[in-house]
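Just the one chain here, laid out as structure tokens, in the form predicted on its own.
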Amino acid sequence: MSDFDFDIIWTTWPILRDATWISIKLFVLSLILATAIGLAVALMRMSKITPLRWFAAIYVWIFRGLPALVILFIAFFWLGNNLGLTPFQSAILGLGVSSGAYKAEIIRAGLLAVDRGQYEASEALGFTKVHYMRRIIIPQGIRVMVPNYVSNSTLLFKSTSLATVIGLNELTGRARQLANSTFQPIEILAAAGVIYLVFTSLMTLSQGFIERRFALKT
């Protein structure tokens, strides 16, 4: 077996770096969309309005049941073509709505974990639902949400690699191209793997920081 060639990694690093930046932007924007969708759907599932509860339940059922890859194909070949979306925009939409279904259940579990007396006390004091949810319930529920939220977000970051199938040159797509063109797949894919590992490790470490931060606030 030939020796591991570090030179090819340094040579291709600018390309891998730019592709990594695309993956990070895709992840951040997808996470924002997924969190917004998750919060809205979680509140709808807890609503007293039956149509809203049914709509939210169906959304969660569909998008938790479909593979993220299938959703990406739908977002790109159907919505993307009809709305004129780029592969990057289609990937944000596909990953966002897919992860949003999981985020909804994580957020709902966190809100339901807050003692019912907190809701009743807030209503008794005359707070509006928007006010007590934002100032009282959600901050307490975050402590319960954090572990599953971070874990799911880590999966979302790794799922950005699926965007290569719709023509987006993110980290995995670029690594595959470089592996084919340099005929040194072990070195290139190992470098890409290390990059993924670094970012997912940083996200895992952030969990403890977030938990401590909200523990001090509540």
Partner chain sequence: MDVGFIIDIMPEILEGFSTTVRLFLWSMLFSTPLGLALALMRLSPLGPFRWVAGFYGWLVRGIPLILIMFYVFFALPEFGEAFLLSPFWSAVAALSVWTASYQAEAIRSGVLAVDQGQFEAAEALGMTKLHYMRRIVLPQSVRIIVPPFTGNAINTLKQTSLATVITVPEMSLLTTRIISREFNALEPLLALAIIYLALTTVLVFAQQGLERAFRLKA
Second form
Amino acid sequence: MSDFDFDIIWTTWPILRDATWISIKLFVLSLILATAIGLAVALMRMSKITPLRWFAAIYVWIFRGLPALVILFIAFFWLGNNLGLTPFQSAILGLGVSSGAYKAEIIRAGLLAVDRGQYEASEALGFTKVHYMRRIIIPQGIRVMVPNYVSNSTLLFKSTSLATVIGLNELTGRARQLANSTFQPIEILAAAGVIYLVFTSLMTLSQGFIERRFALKT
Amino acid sequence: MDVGFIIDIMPEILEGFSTTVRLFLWSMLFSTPLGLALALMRLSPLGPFRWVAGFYGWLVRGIPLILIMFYVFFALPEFGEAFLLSPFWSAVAALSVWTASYQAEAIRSGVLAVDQGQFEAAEALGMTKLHYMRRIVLPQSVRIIVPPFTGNAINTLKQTSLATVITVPEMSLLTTRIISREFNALEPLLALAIIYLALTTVLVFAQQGLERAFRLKA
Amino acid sequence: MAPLDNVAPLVKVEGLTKSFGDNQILNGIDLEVAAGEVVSIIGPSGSGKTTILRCLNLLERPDGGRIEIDGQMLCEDGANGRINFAGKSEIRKIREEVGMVFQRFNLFPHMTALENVVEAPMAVKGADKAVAKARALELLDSVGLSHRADHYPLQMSGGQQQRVAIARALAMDPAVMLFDEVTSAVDPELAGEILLVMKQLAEQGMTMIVVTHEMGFAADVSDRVLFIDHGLVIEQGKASQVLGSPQQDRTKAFLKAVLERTPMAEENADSPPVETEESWGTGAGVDESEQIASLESEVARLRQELDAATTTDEPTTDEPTESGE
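I have the form predicted on its own already, so could you send the form predicted together with its partner chain?
All chains and molecules follow, beginning with the one already shown.
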């Protein structure tokens, strides 16, 4: 390890930095998509309308049962080709759809954890369902969801590395190319690892802040 | 969509089935004792043990599995001939290291969930730590460990697909070869998805069976 | 305060039935409540008292019967033997008129007391924020909690939370208030502050239907007491009459058990037997015969006051309904 070459990291830093940006953009956009899908599917699973419940259950079964890689392949090779999506758009779609299935389960568990009396009080006061889900139930469910939501999002950030298999030059893919072309995989891949660690650690640390933000005042 | 074509290419994809299953079984075989050791280290009263195991978990869970695969496959050989592994064993090594970090968490939280009184009673009876962990604590925590442990195993099965990136000829890699040969993505991907979905669904049923088997007799 | 005879009842229930699975909870309840009337519903656990209240705003959907509130039909038996319910928006409209206070408060824990009170007027009635806030502060003041407006529910005692819950229901300007064993989940020494608020409300002429274990309150405040058992109205009448000189054996047995503080035999209770936690509000540690005596004299005094204060007729004097064995 004494000949660990830091210079190569500084030399390639601009390339790694740009690739990190792509990873972050992938993460943020697929997180938004996954959250929207997760919320919709969770509400469908709790719906009174049976076909919606079935649809949601099948969605979760399929997309949690498949490797994210396969979903990404479908989004890229098939949908991407037929709809004319760029690899970047395909990656967002694949990651969002895959992660959405997990988010749905997390959100549903959070909403089910809200006391039944909250639903009853809301109904008794004459709130519409849309109103009380938005103002009463979801804000309380969030408290229960935060830990799982954050750790699942950390997972999603790491999963952006899958986009490398459909040719996107995000951090992992770029690092591998640089490792090959510089013949210094030890340093380059370690540098990429450190960048991931910084982000995943920050996300884990932020969990405490978010939990305090949503904690009930006692 | 051509159902006949799906059936026709199924055997070709299934040639990778045994590779997928072997990746999975070897990874479980190595990761389980490693995960148990890491969990016990994290529970140890000795600081250095705890730190090493804690650092391991933070490191391995903080970076993407693909990057770990790249590191094992591209970077490790640079440390010496002894580390030069075939793609298959590189993938097994990466999957084992990765799975162990999650299994360690599952086992640790299971042990922590055992009632403090059980530890105290065992100590009061003069049992050695080794004895009461083996005979008293672990048997009780198994019940709590089973669901997350099998959940992690199902994840590992899905993640074997990532071995594609280091050219292990498992099912996903064979499927991408068919796609580029046939200029047709939908049917090969559907065939692949059906196989994975069947595998994970069987494992989910096995998980539920295990949970029932380990339920406390009341 | 007392209703006029020629005015249609505010709440009208006919032949209400409800079962949970094989368990028949309500066996045909008839109930009429006039505007301004305070009706207490008493009876053993599992007798169906709470289910009646929960049917009145359709938190529970009855299997049969008819409910009308302020002239609006909530549900009624259809021709084909199935019950018909009002449409979604009509139900919400009726719920605006029916305030409910729950045993376990059900305050929104992520909102302050003030936010709890203003939420419904603003969301359901579209009230202006400033107006709703001023009204909410007024209501919090009337339940003695203006100094707790910015506190969160978990920062308050059970008695305080329940008083906020009362203010929250009142903020909708309901025509009738339902109280579902509102003191059962608070420490006995805090029950009094809730009962006092309810008593003031009754004095202001609010129409109230109160499911309660508090016999002292039932005697003190209500115009009429209903004794329910096995999903039937066994006996009803003036408080002094039902509590003071009950006619039916089951009523007598119930009151005797309450006074002896022994659990009633519960044949159809789906919940484990609950101790009949009749506390007398004021009478902790007082001898039982003294309590009965004080109850009787209290009822007599209240009646006299009431008679003196009203020139109109006595509140509803339904014949005690003997609606089944």
